[in-house]
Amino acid sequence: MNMNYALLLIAVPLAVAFLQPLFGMISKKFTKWVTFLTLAFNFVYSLCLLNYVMTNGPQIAVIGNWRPPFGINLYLSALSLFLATIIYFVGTVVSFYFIGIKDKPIDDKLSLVMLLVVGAAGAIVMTGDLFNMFVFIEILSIGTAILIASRDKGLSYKGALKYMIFGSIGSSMLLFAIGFTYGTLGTLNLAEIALRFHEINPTLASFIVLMFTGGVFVEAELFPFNMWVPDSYEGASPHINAILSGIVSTAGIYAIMRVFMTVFGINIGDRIVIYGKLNFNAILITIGVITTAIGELSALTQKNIKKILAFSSMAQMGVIAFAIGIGNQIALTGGIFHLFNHAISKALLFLVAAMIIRNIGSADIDDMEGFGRHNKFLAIIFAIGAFGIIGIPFFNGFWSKMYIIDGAVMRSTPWTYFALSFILGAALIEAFYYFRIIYKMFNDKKITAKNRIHPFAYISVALLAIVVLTVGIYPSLFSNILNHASAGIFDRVQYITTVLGMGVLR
């Protein structure tokens, strides 16, 4: 197979997004067809060389053959493939679900961004350069701000401008990572910055390690870069938080993941010097147990479903967080899957959320009474999502925090027991505030519906459930790209040799 066909992934969305205009002039409706097609011309692709990688180990796709350092790659293992086929799964169903809503004049616009977002996304997670890693990163702000304000209200113009002022101030620290970076070694490329690494003073290594935290937090929603999340999440539409949820996070926790455990090399035995020494695994801990409780904290005071789900959503990078930051391959494993799973539960119950806010014409939970008599299947397809996020045995979520307990368990530190007991108490509060949901959904009260769900939402969420479902009831599924995809973060030779060549250490 020519590894090189895998710039469709980031070509076709992007040749297509441009078009969009001119295929809005034959219909609002073409363009949202021809997203979907778009997207699923990219999921299915994307799951083929995921397929092959995990016969054939990790390739490179090379841009121009011009080989790296010198021209630029994409770096295609298990884990870039696997959170690819994710995070264009999850825009083909939201553009499929997007089909079924009442066309408006800018429709044409909104499937160009998504395209953009979308594809912009599936390239953070390939890319093996870090300016094009900067750009894309880019590319995903700008264009998610733009789905935030497309709902024309104050609120999502308040939340547009919000999460622009937040991207600006990590764009600009990533971009001084990436000068500092680029003036020490001479090179953008992600294999030859973690062979040369050590070569920088462990001062400015610091600096440019502090740097990039604040450039990709942002779009992990991680604390402190995450206070644009409530206002954002309020403000746009509820199928557009399903991206935010599911796409563009999946893209910044893999740019924690990749540059600060694969490139700088930063794990258990690694230090940073800030005022001494610092663990840097201890921080991003600790920054996972205030991001959890954080978010739980918030939701359980919330009463409008896309402020909790956005809390909610925000807690679940705090865990993922925590599970990098315990450093062993186990927590590692369960925080890649734990990341697959929010995707899918997330956009599963932003869709849901979506589906009852236009048919009861609110969004406050206590507007929800009895809705569970008027429509049993979306009660329960949001229970199943809701399940799913909390960790319910036999669904998709109750796995993967079963491999971070385990993975933090086996690093047996007083510290990490003391983070895991935040993490499990803030997991009770979860719980709590979506069984309130679902216990209000199914009060013994009537309810009047304002207007009529489309059937292709009914499709988007029904698939979306059962695969909440077979991921809880067959785990073992992923058991074999989870494993690969974890190794693959820890390997920073195979990645090396694989990008550079076999003889580059020696």
Second form
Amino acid sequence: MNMNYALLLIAVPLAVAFLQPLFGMISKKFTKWVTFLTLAFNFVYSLCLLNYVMTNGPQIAVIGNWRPPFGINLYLSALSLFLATIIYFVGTVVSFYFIGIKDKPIDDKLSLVMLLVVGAAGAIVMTGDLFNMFVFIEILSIGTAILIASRDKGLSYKGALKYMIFGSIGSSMLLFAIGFTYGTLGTLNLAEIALRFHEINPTLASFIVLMFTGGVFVEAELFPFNMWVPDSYEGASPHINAILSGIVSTAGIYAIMRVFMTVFGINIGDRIVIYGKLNFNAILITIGVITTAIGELSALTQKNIKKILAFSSMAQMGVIAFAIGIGNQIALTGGIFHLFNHAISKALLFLVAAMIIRNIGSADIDDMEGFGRHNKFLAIIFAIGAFGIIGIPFFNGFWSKMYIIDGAVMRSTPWTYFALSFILGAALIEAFYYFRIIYKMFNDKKITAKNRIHPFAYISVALLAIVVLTVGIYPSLFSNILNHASAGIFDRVQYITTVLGMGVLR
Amino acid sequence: MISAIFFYSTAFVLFLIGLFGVLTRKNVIKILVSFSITETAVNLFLVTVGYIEGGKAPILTNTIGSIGIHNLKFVDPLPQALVLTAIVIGLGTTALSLVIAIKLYKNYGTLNITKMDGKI
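So that was the form predicted on its own. Now I'd like the form predicted in complex with its partner chain, please.
Everything in the complex follows now, all chains and molecules, and the chain you saw is the first one.
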């Protein structure tokens, strides 16, 4: 099998995206179907590639026959393709939901941007080159800003501007980090940097890592760079939030995992330590705890359902950063699993929230009192998603959080136990505010519906709920993929030999 | 001949000026100008990283055989490609931010970000 066909995963969405204005001349509905079909193709194709990679080991796609370390290559491992599959799956479901929304004049442009964002996120998780990663992060952040602004309200422009401010500062810092890496090592190929990163002076290495955080923490919604989260999520349409939370943050966390662990890390004992003067693992754990604490406490005080879900999304990213900071394989497996669970459950919650807001015409949770009596199906689906995020036993979040706790206990230093207690306490707060919403929904109160909901919307959330329930009841479904995926981060030698072994220096 | 350290320090100072502008200015347009300054700083830095004195374009020609391949100073085109891409991306970002600024002015009647708070 020629792996170069994997390029279609990036080329098809980008090519179709710029044809959308032409399709838009036929009909706005048509562009939405094109978006859906393109992303569905990507989903199926990445699933096939994932299957191939699981049996034959990681592969690389060399572009234009410029073998690594020159030229550009895509690295196709279990982790990349697993996350790409999640991204395309969430994209497919959201675009299916998008078909059911009433047509607006800008819908062909929105389909264009949606394809760009999903295509760029898929490219971030597959690329093996720092320069490419930068370009796709930029495409992702520009596209995301357009999506946020597309609601055409004052608040959404404010959210988009905030996102642009953080994104631009972050990308400048990222470029600085790339410049320093190139200046010291003379290469931007991730595998070659991974091979030679420990040759750099430890102080400079720490500086590069710190500069790098600016670029990827924005997308990953981690602490100092997450101030855009409340405004942007509140300003954007709720189904756009499903993309923000399910796709953009997944790509951001992947960039952190791949670059910080595989490329900047060194294997010490049973875990990966980020190379440099600073103990960046401890910093990452601290950032994770701070992000989680801020996210959960802010969510508790909010009344707007979009803001509650946004802060909850931020908190989950903190939990994953904590898992990355611990750095042993079990915690990493848990981190990847939690990333999957978060993407699915949060996309589900945001889509249900979008339907509820559309149905009752308000985003305030006080106005949702009695919604469960009015529309049982949606309320139950919302409860399923919420249970998945909280981690009630026999829902998907439970298993991933168990992995993370297991990894943290294995690490067993006083600081990890202390941080873990914070994460668990935050999970309690989370359970409290989700149960409050669910309780309000099932209160006895008459509610008047304003707008009808399209059946496509029901189908898309039902699909996500089925995934949540399946993973919760049968968590070993993905255990093989997850083990391969975390080994893909953990086994740095395999990464380097797979990429450079194909190269000119073999 | 100005040494490379001059350009490095200029890039760093420019970056700090831009960052200061972004953090302290209240006017959206001034914030966007500060962004442009940071972008320029990064581009200057990248060009300086890739600069080799007396370097030549990495193209194989007939004259190379007589000089000997090890006596040649080739410039790696990678930083140049990086800077070109960064400039184009910077253009796109600035254009989009300016559009957002126009829309903000139409919605709020002001460009001051502190005065926008509290209004919906």
